[in-house]
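One chain is shown next in structure tokens, namely the form predicted on its own.
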Amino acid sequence: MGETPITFYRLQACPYCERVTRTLDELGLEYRSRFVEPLHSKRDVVKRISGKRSVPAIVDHGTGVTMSESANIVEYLERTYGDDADGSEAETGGAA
């Protein structure tokens, strides 16, 4: 082991990986940042791992998912890792 679970690809003063630094930060959550060419062209590395050269990017290690987009990376990180990972069940309430 010894790997951080997730690993974050992003650049600085980006309002979109700032969105996912908060969430990351409000669940508590273990990560590396790796920070990247500002030049969208240069990103080699994103594009390796996600096949797209956008940031934000994550590596989720634990679950083996890899994911750009912020409102995609948040949405996942509160589904895995937020209150609704563990209490699924407790919204639906009107069975038949």
The other form holds:
Amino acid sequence: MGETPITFYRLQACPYCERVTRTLDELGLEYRSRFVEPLHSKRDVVKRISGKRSVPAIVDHGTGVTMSESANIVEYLERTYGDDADGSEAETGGAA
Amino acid sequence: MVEFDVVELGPADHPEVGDTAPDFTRPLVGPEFWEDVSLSALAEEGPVLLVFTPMDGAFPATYVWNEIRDREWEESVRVVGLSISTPYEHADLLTERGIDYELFSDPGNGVAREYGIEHALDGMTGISEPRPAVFLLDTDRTIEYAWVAEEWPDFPPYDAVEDAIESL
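For comparison with the form predicted on its own, kindly provide the form predicted in complex with its partner chain.
Following is the full complex, with the preceding chain placed first.
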């Protein structure tokens, strides 16, 4: 079915999830949304991939990183794909 | 003797055997999550049996899924359903009926319109749903078998569908 680079496990109307959505969009990243059930005990798929049932959670197939907790995810995405990431690489390149 | 009137729906203008089934993307609901999936992506992986039903909770939907579940068609074909029910309702149906198949959610009924099988419900203003229908698709979405209800209620001719699956 064609690999989308990032799989994003989310809940409808979950502010923490929307925060991740915003970051993904701002960074122009391609992702596929998987909506899970609100009931915590039913989120076995999230537990299998991340070790816990909390959402949001992402799997970055490019880097092999799996993560939950929106603050961590946002930080990871910005560090990996944001301007800072490009900037720091460019700086390193410039210094060398 | 009780009068028993079956409602005539008349012929539908739907794609026929040999036609290419219209592609669409909708959330496909499985036991653990739902995500946007296109029909063409499913078909690329193997033949697909696309089953349109009335909304979850209506007795025809229950009967259809009980019968299909018991026939275990998944050995030969990817079975997927479609109704106007929401992903949450689909998830409940899968759980309550012990169904292993996935169900597309199309509350706007756009897919049924695209397939020419839209059915407006008398006395439910603003709600339409697909007629009961079954399309068996090859990997390039060529229709190998098609059945669309022309009366109401009506149920798929399961044996004929099974023959079509077996002769894939």
